[in-house]
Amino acid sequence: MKLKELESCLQQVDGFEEPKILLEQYPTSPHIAGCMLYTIHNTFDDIQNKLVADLGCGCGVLSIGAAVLDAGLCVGFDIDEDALDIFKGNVEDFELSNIDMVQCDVCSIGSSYAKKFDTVIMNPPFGTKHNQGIDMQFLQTAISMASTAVYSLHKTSTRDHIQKKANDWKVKMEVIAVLSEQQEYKESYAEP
């Protein structure tokens, strides 16, 4: 699938119409998602027949991207019920079968899901509401459930934080692209 389709697709996607400040349930827009997924694709097979999590899934645009792109099956995780019906009502509306929701904290998922996942994606929340340092407990969790690979959406302010992050961590990071001076993804895994 070519990027334009795949953004094109991915317009489609119902969004939020009361989004949640406290939760900082900002929209990923089709064009970001979009780079964000065929390059994950494209240039590094992370999600064609892999078994994929999207973290704080919201809506469930990167979810459906992924499952549009042949991922084996997507798991979105989501706190925000009212955020899953209509992540629920995309996936009817694109009559997906490669996808899956749950319903939970992703900050408290433990241990229950470590290395289950080939792929983790997220545009996790920032942290900028009342929320300071979510954004690494989204990170840390994702790095747990990812046997390969964390694809990451954040701001390009808190690059030297992740990376000291990563390195207390012992994982290698990688800047992948940058898709707007307020965003970028990176790649995120442990090393062997």
Second form
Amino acid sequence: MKLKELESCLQQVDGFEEPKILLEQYPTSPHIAGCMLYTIHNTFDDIQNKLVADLGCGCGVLSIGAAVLDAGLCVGFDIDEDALDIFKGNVEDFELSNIDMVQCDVCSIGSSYAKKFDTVIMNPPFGTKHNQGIDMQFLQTAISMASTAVYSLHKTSTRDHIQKKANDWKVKMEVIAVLSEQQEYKESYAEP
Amino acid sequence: MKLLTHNMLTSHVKGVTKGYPLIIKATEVKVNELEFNAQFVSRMIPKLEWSALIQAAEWLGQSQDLPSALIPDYENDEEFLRKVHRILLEVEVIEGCLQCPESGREFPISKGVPNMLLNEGE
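Okay, that's the form predicted on its own, but what's the structure of the form predicted in complex with the partner chain?
In what comes next, the whole complex appears, and the chain from above leads the way.
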């Protein structure tokens, strides 16, 4: 599948009807989601036939993309029932069967999923709404869940902080792309 | 909720030491076809708590002669892998609940989604 096809496919994904500001709900744009997933799939081969987790999946753009790229199974995790309802609708519209979802608080997940997933993909909340540090909590949880790599979007302004944390956690961190739209970039975490 | 997902879920109720496996009480179950991939199933098997999977299948009345212990050389047994594929990825709990085996706390499953959120103080 070409990048343009993937992007145009993701444009069909329904977004939030009434985004909850405090949860930092906003849909990942089809362009960013497409670029991210395309790279993960084509450069790193971390989607097809892999067990993928999407933390803070919201309406499911990243999960839908991963499923369309033939993930073995993609499991979405989100705290909000309304978002998961929209995600369900999207899954039905796309007629995908390699998706599952769990309603839970990613920050309370603990280590129950330790290394169970091949890959974790996410566009986590950035911690701008009285929830400072939440992006790092998501990252820490993601790293514990993934056996191969974590692909995540973060603000450029937090890059040094994340690099420092990666060193503390003894995890290799790489900036894969800088996307000027919304000033986000993504990283891959691979266990050394 | 697919059983591959269920195999990973635990109860985090305060004070619970082993909230696993969550007992499945299903009121609606569906079977949704998903393309079989032997390699994927084969790779998932070592990640599973096999006895929990067998129990889950029993709770859903879907045991279908799955062995109670893993057979050696399962990677090359297509018939076996297809059975595992079906139970892990095609059988879905749509409505019901998951019960913590230690505290008895029930986590509802609605429209195929288990709600693992705890209330304050739990």
